[in-house]
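As a starting point, one isolated chain is supplied in structure tokens, in the form predicted alone.
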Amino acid sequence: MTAALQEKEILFKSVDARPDRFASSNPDDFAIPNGREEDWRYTPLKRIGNLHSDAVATQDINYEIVVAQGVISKVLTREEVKTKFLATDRIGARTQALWAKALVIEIPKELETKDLTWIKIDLKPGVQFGHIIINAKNFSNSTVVLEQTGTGFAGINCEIIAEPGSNLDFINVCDLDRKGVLVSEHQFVIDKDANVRSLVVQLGGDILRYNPRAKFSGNHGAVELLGVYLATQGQYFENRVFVDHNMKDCKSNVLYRGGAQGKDSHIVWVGDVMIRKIATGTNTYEMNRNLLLDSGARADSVPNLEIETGQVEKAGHASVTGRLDDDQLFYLMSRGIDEPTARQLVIEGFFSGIFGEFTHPDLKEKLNQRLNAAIERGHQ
């Protein structure tokens, strides 16, 4: 299927007041949101530069790539790319219709590498749209990092395809300048016996909205969707996760930890897990934990779990939002640590468990450096 072809897929029929969920590559299938819709009721539409209505590209996306040995990368035009990407909202569909060049990363069959493949996108002032395809071939094992910085307004979609027996770590770092806006939809397709572990790190920008969607194309697949986000001083970060269990004996684990600090800082997390009738033997759990660092911050957390079969191994969800622990601060300060340093240590500890899942030393160091810089910005 070429990028010019349009498709529409009904993901599931709603049984309550919510509208049906569907995916499409045609922007006209989605009404222009006004903020009263369930999927848009939190998003500050006036601050996203008309990405949801009629914004057109004024800049080309520039992909900077450093690939691990053996990994193949290409920048291709729409006519050269085959894609099966379908979006679940209007900005995703507009991005799909308006990108000019796509970055395609291929991890060859049976390639195992501990080196990082690093993609960097620096958003220039103006509007831009991009598309990325990452294809992990059979029995490959690799790590891909996507780092997004800059000042512009952008819609960037990404397809992550894990073929049978492959193992892929995918880290998505969003650390834009204070005026930057980024809206992304990522589609994960996990085949038989494949394992995908994804981490999104959101630390900088004015508006970040991220929609990761995972589904399975074979039995016994596994996916972990992890997230760390820290909004400060009026920033708005939104994550909407959808895991579609549509095959037998598959596993998913969703764990997001967020923090908000400063006046009008706002974080939103919505998690949806769908277990279809055919998906017997499913093992799934989703958890969202949020830390409010002062009285000016706000967090909204909505976990959802829909089950169509009674033959599941495990299924659960949870959400916790709370304030900074005064007892922890008192303990550290009683040992001679000043209050700003004590607060930073508590915040670092809150997030460190997720970073610890990734063992590459250079990656962990860079993630910790960016997190510490974001924490310091929150004190300014």
Given for the second form:
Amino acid sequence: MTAALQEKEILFKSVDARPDRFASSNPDDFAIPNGREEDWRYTPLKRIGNLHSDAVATQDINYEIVVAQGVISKVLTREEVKTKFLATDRIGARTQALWAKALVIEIPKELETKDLTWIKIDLKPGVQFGHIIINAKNFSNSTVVLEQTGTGFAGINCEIIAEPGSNLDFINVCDLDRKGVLVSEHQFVIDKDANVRSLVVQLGGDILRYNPRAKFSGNHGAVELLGVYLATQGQYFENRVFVDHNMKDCKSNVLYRGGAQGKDSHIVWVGDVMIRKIATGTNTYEMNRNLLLDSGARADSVPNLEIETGQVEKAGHASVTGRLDDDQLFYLMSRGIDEPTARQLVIEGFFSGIFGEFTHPDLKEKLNQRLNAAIERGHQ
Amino acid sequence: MSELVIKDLHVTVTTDDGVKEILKGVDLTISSGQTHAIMGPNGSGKSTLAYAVAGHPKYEIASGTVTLDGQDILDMSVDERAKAGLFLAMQYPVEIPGVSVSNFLRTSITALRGEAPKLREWIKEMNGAMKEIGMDPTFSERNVNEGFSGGEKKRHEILQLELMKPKIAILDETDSGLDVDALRIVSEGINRTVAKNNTGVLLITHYTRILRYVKPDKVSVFVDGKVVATGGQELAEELETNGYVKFSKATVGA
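Now show me the form predicted together with the partner chain, since the one above was the form predicted alone.
Below is the entire complex, every chain and molecule, led by the chain shown above.
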């Protein structure tokens, strides 16, 4: 365990993530945001329970874990985990400074399992901070699900380390109660020939802010950052994605599909891809598609691609935001299907391309159930 | 015996240039087992008639009535009209990404019949109907109209017609974009539906080509938002020879 953590220390250098972006584990290195900063311009800071300023933990996080056979999980104190996690904003750094217990999941070398490792965190009223480390060892192949429910105000960071030749599917479900607030920074480090597929599903909560960052620690790594998010009346869901192509011949695919329905529902997606001078042979694509289901909904989408080398294999980005198509609804309704069912079919269809990639039957069913429940909340 | 009765129907659309009247007093009656062809030049309002009767929100009913077996359908929502027994085969069927044909058809049939069909019987019914219209069973796994060729889209419309067994079907330029083989297969599907289910068909077309395969009981000429002449098959033959010029002039003169 210690050896793995030491390796990780090398991976995160003192200046990390987005180019020119400062990173630190010390909250005092970041000014308290006032909402005018680029990073915070969309986030309703008044509703996040002072996570960004001075909220302190009122309780520990309780990690419930069901591990696939062979997978090791431990809950450790700060003294037992020597992480050098560097956050890129004040909430990330405060979370890093304030968590009391971390969950460490290790998928042993060469372990191949189709069983799911399921982490469940049910948040409680009050303020809580957590930290998760998932370490997929060499040539392992497995799936980890992180399911976050409940209420209160929470900051939870996660480090995902994919060692050479490993395959990891990571599904991050955020389905909090109506008043829940969750702010997360996830860092993915992908080593040589490793392959990480990650999916975030944001369906419930008052405010969800997710900040996944991926970088490579070896050549020929591949990462997919996928997202499905559906905000209903008054909900605010934000995703800030960053992929740092800092190694040769790596591949990344960022695909986020968002929906917003009802008055004051607001979805935000900011996607940055950086291809550094050294990262020749990069293959990257990022795409955000949003569906606005009625006139009270709002979507912001900002794709950025920065390329420092001419020798890329492929680099592209796109963003499309559209409204629910009257003609699609008319077509379905003209076949006898009532309007709520027709809307549900169109919305499910819009998201299904992403869910379809994750074929584990238990997982698929659970995701579809949660999505359908979220769609139905829009009809009430 | 069913009857769709359209009386003095006026329909408008709102464009950037203001409100425009497209249908200017349409009178039509379509009865069970009968095929009534509506022929007219482009822009005469034929498709508007189809969409307005089916209830597309873009079209505003200014005045007039449409009843199906005495029931006012203009008061019904789009799905209620379908449940009452009305079907519209669209000229440009809409793509619905992520929704499979089989899921779509099962949802629709469940809504129309008021209960979910038994799975085994339903698959047999669907596959049988697909075979008759010349669609491969793998079609049911594809997304609705997504990536379909023009011919595949039209076959899919006629497949629905056969499965949904409406009282009255409006077929909007179902013949457009079809090659001769596809036209024959689609026409056979229409004829089967009329024979088997006693469906009344309003066949909207620009060309006489389809009328070689689907024999109309009545032919009406539609120009500038209304019916200007009605007759039998011979009217279609006259249009084939002389085109719409005569009828267009008549309207201008009037």
